[in-house]
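Below you'll find only one chain, the form predicted on its own, shown as structure tokens.
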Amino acid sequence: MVPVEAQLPAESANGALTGSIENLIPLTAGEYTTGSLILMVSYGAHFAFILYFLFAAMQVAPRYRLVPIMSALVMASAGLSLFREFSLWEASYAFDGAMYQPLAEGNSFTNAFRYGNWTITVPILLTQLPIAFALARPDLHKRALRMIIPGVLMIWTGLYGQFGETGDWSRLNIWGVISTVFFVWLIIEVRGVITAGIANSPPAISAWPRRLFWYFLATWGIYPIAYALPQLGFTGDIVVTRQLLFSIADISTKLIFGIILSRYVLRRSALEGYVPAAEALSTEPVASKVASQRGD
């Protein structure tokens, strides 16, 4: 197998010690903005929904208040760190008349903010699941624990793993293999608790757990393949479909995931007889069935 840097220009070869692609492949014009872009939407839809949230929070009944409070500190932390990441893409390329060129003015790019942001979000995400599934106090902090903790081993595992995406390939699959392992228990963790979810959520609204299982399955699925996405060649095409994917997933399991979550507690609220959750959803077949129950 030819080395890596034998496949690199001269000017780029020393981008290999800095753990990622993104430091090695020059990027045309049109590589270069849609990367620009793909970051820039990505955070300001995290920024511009964290008043979603706030809001959101005022409409449901207090004890799943907590639920959209969370989704909004999720925000506030995810967009924060893809301003990071859209922040050093911009420093990180130098114009030199025909492409952009990486590792401009001695800036380097790198991932590993995603992966700090996740360390902090991904506990937040998994601990709104059996808050919103209304579960008893002591089994919520079990569950809770129990998915935390392979969750954050899988991200802290995939982290050192990509630093490997520039060489031998030997150490990003390794370690993909044992973030993975990780990635299995946490979905058995996560299964578990939708399944008490759903035997615990009122009839009108128990098929609203059953499908965010299969969700979750495909959103957090998307994670591995941009971790492995490298393999594919040193191109920029590789470099810019990776940063969609990240920010596909980011959005997915971040903002839709919250807003799933928080139309769930939205309508176990007014299901629960809440008057304002009842208004919010004044629209809606749900709206009806709690007006007649209250003898509206």
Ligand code: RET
Contents of the next structure:
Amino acid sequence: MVPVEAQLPAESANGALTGSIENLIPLTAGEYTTGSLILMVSYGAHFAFILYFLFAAMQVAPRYRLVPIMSALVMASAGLSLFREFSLWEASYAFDGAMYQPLAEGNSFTNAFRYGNWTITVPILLTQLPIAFALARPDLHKRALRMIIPGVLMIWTGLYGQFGETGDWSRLNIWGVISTVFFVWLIIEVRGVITAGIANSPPAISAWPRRLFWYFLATWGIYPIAYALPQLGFTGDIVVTRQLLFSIADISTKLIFGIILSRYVLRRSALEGYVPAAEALSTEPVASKVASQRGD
Ligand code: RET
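For comparison with the form predicted on its own, produce the structure of the form predicted in complex with retinal.
The complete assembly is shown below, putting the previous chain first.
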């Protein structure tokens, strides 16, 4: 075994080379454990909700069944990626008797894998919207593509920029701004889908798409804050706060977003006369229609 001291970064060269502030900063035991806890809760929640969405899919009309199934896919994909982040975190530090020191050899931590995972999950999340709003197929395909293109460009430009977080602020900020331009383009496209969704929703649930838009803005907007955070300083607090922000964003944009959409398509299925959905919403089987109309 190589002694811990020999594995420590020589003047933090490892951190600068790997482009992640995690590899520059020694953590207190509290910070290290909090980081582990945050990542563990994140992957645990995502894995558990695979089951939730698969069962939710059974209650909705066939036309909407893909919506919860896509959420289950997102849960599996994000759960695996977050489990990898967790294992990497555990393997990237060694306790030297006082602090958890980032290791110069072997594993080094990176958030870059998150961006790889978003390349899969973001297109799925965006495509869920026009499916849930029951847009006609040709329109659905066109609108999904028009959201996916800026979405993926936003992620890849951000991925390139985030390697600047160890001190190359011009790289971090220039690519951050470019990525934000794609984000704004994406928001405009999402707004278009939401407007179509409001027009196409049964009156009893037509307020849902509009509310969902504000929810989308508030939760997707957390990611750029996490991206910019290293500029506030290379401290353990920043490292842990950033993992916390990523986790809150992950659980909100994938898991809670999925629950909202699944509820929307369940209500919609019932209003459109799909009996299993009406029964799922009802407190008494015979009154299922009444229950779904009054908003249960
Ligand atoms: C980056 C770079 C800095 C500028 C902006 C960004 C936006 C990222 C977003 C990510 C959303 C990810 C989701 C993942 C779900 O699995 C790339 C951080 C604007 C909005 C929803």
